[in-house]
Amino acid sequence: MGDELRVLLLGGGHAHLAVLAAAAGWPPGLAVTLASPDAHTAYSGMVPGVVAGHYPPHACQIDLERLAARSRVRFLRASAVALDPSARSVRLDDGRTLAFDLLSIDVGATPAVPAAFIDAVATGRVGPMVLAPCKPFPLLIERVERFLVDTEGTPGPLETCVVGAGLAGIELALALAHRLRGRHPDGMRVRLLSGEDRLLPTLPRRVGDRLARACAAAGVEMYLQARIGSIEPDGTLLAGDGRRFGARLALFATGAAPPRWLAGSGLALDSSGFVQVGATLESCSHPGIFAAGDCASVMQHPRPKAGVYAVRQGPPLATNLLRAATGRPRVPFVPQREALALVALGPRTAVAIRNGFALGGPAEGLLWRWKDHIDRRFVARA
């Protein structure tokens, strides 16, 4: 056991799905660890799909655990806490200290919530507005269908509010307008609230507009320059300028955050606290340390924080901690340029965006049959 290599896998995000199957046939000597907070991991795409009611929770869910046995990976429910690059070493938040010779971090973001919401978000209340974050998955979904059950039957419409008009708060605002259409005998409300003055204001006005359209054919009401400051005791979601939303579910879809612990990991970071790597998706200043998916920014190519980029990084992350334990040179990774987005309109319905443009029309069922099949499809593969 002395002479073996330590590799320790911190994070059971989508890119290190492709590691936990590439060590299935790494030679011997490797001693691999997975360490995650969960034993399942949901995947991105299929979330929408989940919360709109289309699909049962466990539909989503990869078993991580057993992705670890098949390839003889040592599997510990546990998340990281602190990390000590010089002394190679990880502290868990169970107290443990894992010595590692190669380490990969894959641990996902949370919601950029003001400092102000931290707690609230944690807790999961205010009032009676349950709050959740998009992420970590499983306790969106938690939340969420805790939120259906507390609310059945009760009096008055279902208030809801999305918090962030990026890709994802869009497809959940859809996807709660659509669980909630005819649900409850008062009617609903869907708020996407935005913080810019006009939706998906770094792509093309057109697609932006196109779904503005799907919104309001929802009767997803959206409100643009609407950035939250405060959460009143009643659960009153209160804006900079005064507008007031009440709700009793409120989501959280405003960008990615890192998580806390890596500001004082030592590792060379971006300006927005993401662990800065290469080409090679090595650390830019700890070699032997790899970052993938939304923790982690190449310096050489910027991408926004996507399920689908994380995805592809798995198999040259696979290869480069392979070589860097056997001592070989790494291969630079060039991801693609602009990734396909299948974006979840609430039904069965899907629009296509790629290079600034949205397909969508009669073609928006046919979309939506081809993303639940990529969708099926990664997850039996996982």
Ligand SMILES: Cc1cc2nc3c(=O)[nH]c(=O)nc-3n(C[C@H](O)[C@H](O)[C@H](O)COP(=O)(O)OP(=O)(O)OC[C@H]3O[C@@H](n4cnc5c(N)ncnc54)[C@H](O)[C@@H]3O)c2cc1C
Given for the second form:
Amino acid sequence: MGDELRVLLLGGGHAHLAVLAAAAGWPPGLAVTLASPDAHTAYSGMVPGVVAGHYPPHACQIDLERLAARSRVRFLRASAVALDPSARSVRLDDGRTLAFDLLSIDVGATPAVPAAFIDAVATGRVGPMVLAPCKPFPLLIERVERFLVDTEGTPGPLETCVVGAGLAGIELALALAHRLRGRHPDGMRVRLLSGEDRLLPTLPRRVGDRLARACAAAGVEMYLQARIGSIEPDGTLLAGDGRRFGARLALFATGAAPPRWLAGSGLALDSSGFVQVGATLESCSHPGIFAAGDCASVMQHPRPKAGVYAVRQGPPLATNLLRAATGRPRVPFVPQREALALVALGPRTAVAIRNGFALGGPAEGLLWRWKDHIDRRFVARA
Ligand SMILES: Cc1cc2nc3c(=O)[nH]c(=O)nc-3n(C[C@H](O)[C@H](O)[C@H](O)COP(=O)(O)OP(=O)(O)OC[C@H]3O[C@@H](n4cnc5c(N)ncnc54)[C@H](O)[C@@H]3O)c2cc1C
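I have the form predicted on its own already, so could you send the form predicted together with the ligand?
So here's everything in the complex, that chain up top.
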């Protein structure tokens, strides 16, 4: 036992799924441990489909404990709360400290909730309003379900807001509109609040326009330059310019922030606080420490935070962990220049976005079936 090389995996994110699978074939002498707050992890591609009611919540869940057991990886149900990269140890929220020889971090990002909302999002309620962050996914799904139960049979139109209009916010707003349609006798209202002056400003205008048309067709009201800064005791959201948005449910899809426990650890971080790694996914400051997925920033290949890149990083991450364990040179990870995004539109339709173009129209039903097939296969094969 004492001679074993200790490999610690933090988080069961998309990249670590490939590492867990590869670990089944790793040679003896490696003692691999996975620490995750939950025995399951959610596959992000299916989450809007769960909100829309196309899938039951368990359909997007991947059983990490089972994957770990299959690969003789020790599973610990715990979260990392501190890292000392020089002492090569991690403190867990159950009080344990784990020493490691090799570390891999794939803990995702946390929602960048505006400061005024951190407490309200943590408790989940202000007055009659239910608040939900878009991550962790189980919490998002639980709170949407709680809102549906709370508002069953209540008078007045069912008012909801999605704060943040990136791809995730747009998909959630469309999913919600689909789920609520016809559910309430007095109708429903889904408002999508963007802090920008147009939808998806980092993409060509035609992509944002395509999704704006999808929102309009679904009855999702879009508000631009509506940067939400505070909340009133009755749950009304206030924009910086004084506009007021009352709602019984507010979903926050306001971007990705780094896990707070990484700050001040001594590990090299980028200017936003994500782990700086090279093309081999190894820390720029501490050899033997790797990071992948949303919590990492690959200096040579800046890309948006998306599950598709995290998934692609899995195989080279697994290779490099084994190479590091056996003292061999690492291999570089080369991401595709731009990933395909299949964006669900609420009902069983989707548009495809790639290289600045959005494809939909008569193909929308087919694109959804393709997305559904890819997503189900990913979860089934994990
Ligand atoms: C609504 C929505 C829809 C999306 N749809 C898509 C899509 O269709 N396509 C796409 O490419 N991207 C999509 N994304 C983005 C995608 O969710 C992320 O980019 C992706 O999940 C990142 O994967 P990851 O491996 O970094 O970590 P995650 O998938 O976030 O997993 C991190 C894991 O680490 C665990 N963890 C967290 N903190 C700790 C800790 N301290 N210690 C131990 N474990 C910890 C978590 O419990 C979790 O299991 C979507 C995002 C949202 C919000």
